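The chain below stands alone and is given in structure tokens; this is the form predicted alone.
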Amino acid sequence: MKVVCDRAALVEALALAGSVVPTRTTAPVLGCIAITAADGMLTVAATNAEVGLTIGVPQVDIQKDGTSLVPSDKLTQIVRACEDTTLTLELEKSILHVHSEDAHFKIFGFDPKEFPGVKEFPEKASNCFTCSAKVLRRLISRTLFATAVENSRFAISGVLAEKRGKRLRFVATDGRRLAVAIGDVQGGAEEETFIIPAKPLQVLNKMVDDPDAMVSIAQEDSQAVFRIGEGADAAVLSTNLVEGQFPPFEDVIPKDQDKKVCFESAELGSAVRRAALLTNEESKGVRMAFSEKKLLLSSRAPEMGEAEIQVDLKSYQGDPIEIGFNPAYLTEALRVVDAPEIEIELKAPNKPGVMKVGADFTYVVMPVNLT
């Protein structure tokens, strides 16, 4: 193998592939990246036995085909450290030579036959459907933050994907809040349901940076496979699905809220962040006092101080109410809202609040006791 490639493009591909590589493993080949030059294309591939990724590297000159299997960390460190605009990669037996204008590195690798391989996109899958990268990125960003970190209930450590006709719904919860996002898709089976682990969704969110790219999604053999782009240079991510039953969430979404308030999203986000400055582990909550025209946010932390922030309301329906929320849960949701306005629905101080952006995003959050 001999390839001359753009260093910046190679760095980007190695960073994405490296996010799949496990930091600790008893199988050395899983800590490696496979680099393949064939048919005028250079691809890098990585897997941790549960998640696999293949991504093409643009701006390359393939002088000789071949495959190299080398440790991910060392190759990435070397390529990043080089300052040239182009690098030459040349394989000699199992040694990968990296040449820059003033440096030469030798990386001792493994036999490429030891690489377990990465699942290819199932072209003939009958349940394959597509959506734009913009839609998928929005679905991921609006739900991923609400997944459970702990694994005591393993199914909620992932995001539920439900396809119903031409609508794809992502759902995430950690037991204290619930995020639901909906987007448009085309093709595929009429109904599909599966749970995607959080880690591959983090990687996928980085891959769908071109909003105009099309993403194909297929479920096969207890795996979900995503293809970003089309043609030979398309990137492919595959992941094992989460086993188990996602908790029933429809009943968690309140239907009888009688207080509705409309905000400018950026203004509310700024106010909550400022009120959160004077909270601590003992007093995590921010008090929100709603009246006809104003919202007063207040917080206090013993031996630290107090804060009060006023926010003008665009509209308010219902009686005055005071309710407390963990500000982190509000700011995380507001951070992923890309709409200028947001609506909050409330019922009582001990009942969950509901944040909405049209019909495409619903966020349910439990209140905190401020007494």
Contents of the next structure:
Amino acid sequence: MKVVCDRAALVEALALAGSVVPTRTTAPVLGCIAITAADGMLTVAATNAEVGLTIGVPQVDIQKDGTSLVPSDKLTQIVRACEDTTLTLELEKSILHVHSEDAHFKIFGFDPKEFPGVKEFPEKASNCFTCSAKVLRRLISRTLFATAVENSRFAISGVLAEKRGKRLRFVATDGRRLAVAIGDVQGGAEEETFIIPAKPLQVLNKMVDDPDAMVSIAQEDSQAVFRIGEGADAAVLSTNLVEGQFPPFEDVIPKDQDKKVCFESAELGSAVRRAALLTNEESKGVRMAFSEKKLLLSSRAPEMGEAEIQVDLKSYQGDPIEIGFNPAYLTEALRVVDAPEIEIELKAPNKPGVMKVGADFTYVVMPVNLT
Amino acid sequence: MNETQRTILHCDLDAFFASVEQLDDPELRGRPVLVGGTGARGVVAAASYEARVFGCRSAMPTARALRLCPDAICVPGRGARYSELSRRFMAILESFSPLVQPLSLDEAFVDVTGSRRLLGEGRVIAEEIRRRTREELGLVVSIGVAPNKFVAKIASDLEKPDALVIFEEAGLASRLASLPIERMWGIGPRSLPRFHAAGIRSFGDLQQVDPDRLASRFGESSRRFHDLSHGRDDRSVVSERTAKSIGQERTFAENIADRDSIESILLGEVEQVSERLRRSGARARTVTVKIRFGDFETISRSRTLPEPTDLTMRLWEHARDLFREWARSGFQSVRLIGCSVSGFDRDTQESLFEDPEARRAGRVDAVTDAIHARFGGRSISRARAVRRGER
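The structure above corresponds to the form predicted alone; please give the structure of the form predicted together with the partner chain next.
To see the whole picture, the full complex is given below, headed by that same chain.
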């Protein structure tokens, strides 16, 4: 194999591949990535047995085909550290040579046959459906943040993907807040339900550059496979699905909120962030007192201090209410909501609050009991 | 007002668990309600005043309570709801003074000595507490106001329910004189006949007895009764609600090599620490086990939980695991075993999805706490923690 690469493009591809490679491995070969030059294209592949990925590297000049299996971290460090615009990679038996203007590196690699391989996109799968990269990114960013870090009761360390006809719904929860995002898709089977682990979704989010690119999504052998774009720059990510039961989320989405108010997302975000300054681990709730004309946010951290922030309300529907929330649950949602305005709906101080952006995003948060 | 005198309040919510159930379910109001276990070996954690008329009391077997009052409605406890209202009640008390010492979910001492200048006399503060408790929580609290804890607690109980009883310093002893000695803390059904046999039936009788004679007849610890009968008690109100950690440990006279025994003792400590944690109104994120073994080598093992908790069951699971991990890595006979909790969370986050296991555990904890509050420390324990040689 011999190929001249645009260094920046190579760095990007190696970074994505590197995020899939396990950091601690029992055998060095498991920390490797496979670089293949064939049919005029250069692809980088990585796998950790649960998630696999192949990415095309654009802007390359293939001079000789071949495959190299080398440690991901070392190659990435070298390519990053060089400052050249282009680098030449050349394979000699299993040693990968990296040539730059003023340097020459040799990395000892492994026999490519030892690479477990990465799943290819199942072109013929009948359950394959497509959506725009923009829609997929939005679905991911609006839900990923709400997944649970660990939970033994439910399968909530991943995002539930539910397809019904032309509608794809992503749902994530950590037991205290729940995010539901909806987007349009095309094709595929009428009904699909599967749970995607959080980590590969994070990687997927970074793989999607061009918002107009088409993403194809299919399932095969208890795995979900995503293909972004087509042709030389296509990237494929496959992941095991999360086994287990997703909690009964429909039941916890409130349907009888009787207190409603609209906010400018930026304004509410700023107010909550400032109130959060005077909270700590022990006393982390922010009190929100809603009345006809204004919202008063207050917080108190013992031995530290107190904060009070006032927000004028243009219109408030319903009786006054005082309710407490963990401010992080609010700011995390506001950060991913890319809309200038949001609606908040409440019912009672011990019942969940809802944040909405039209019909496409619903976010349910349980309150804290304030002392 | 006399500047050197203290003003202590004993605030006691009336029939707490039962009142909460009646508050949340209007159908139960005015009816006899029993909160607690409904199974064959169920125990009453609390009885509403309507049920008390029939003789139903907390810690009574439910079966017996139902014989006394067949029309009583039994409801299982809701630990989380009682904790929530207890926290809010304690918060009301704390707005009058930082010196709030909860004795259980529904009872607390408040030392308002330092608040008098700003907020008024004990009576004024007590009335305000009663008003706010009624308006903000929908519950009734009986309050005793006195120069010390002992008399304040007697006072709050004298005219329950819905009472405010005040004992001034002046004439305190003579006002206490007519009280029967059954009301003396520390004199229970077993010692009562012995006091009666000695001709001591009232506080007044105790006041007259020479303390040395009392001690020689009933033991050194009975000297205290003499002081208390005069209304003298200098214990201070201690607040655990701002503590950063709560712990308990025990040193043995001789090292213990039997792991089961050590675990039983650890469990007992976890139960007590959990109860104090619940009383302080917080949930804890970190459990620590302390072990001293061999030649005074002492180690601590900690674990931080994914979610803060106040459930005895959860804290015990982790404490036990920590002990077993250590034991696996090289057990030696143990001289001291202790546990503590830290990383407190006082604003409790609600959950979207019910956790029936946690709810059940919370119920058990609420009932256990109620029994302890009525009968003291070790009256009810998980079977495992009953120590050999003790009641």
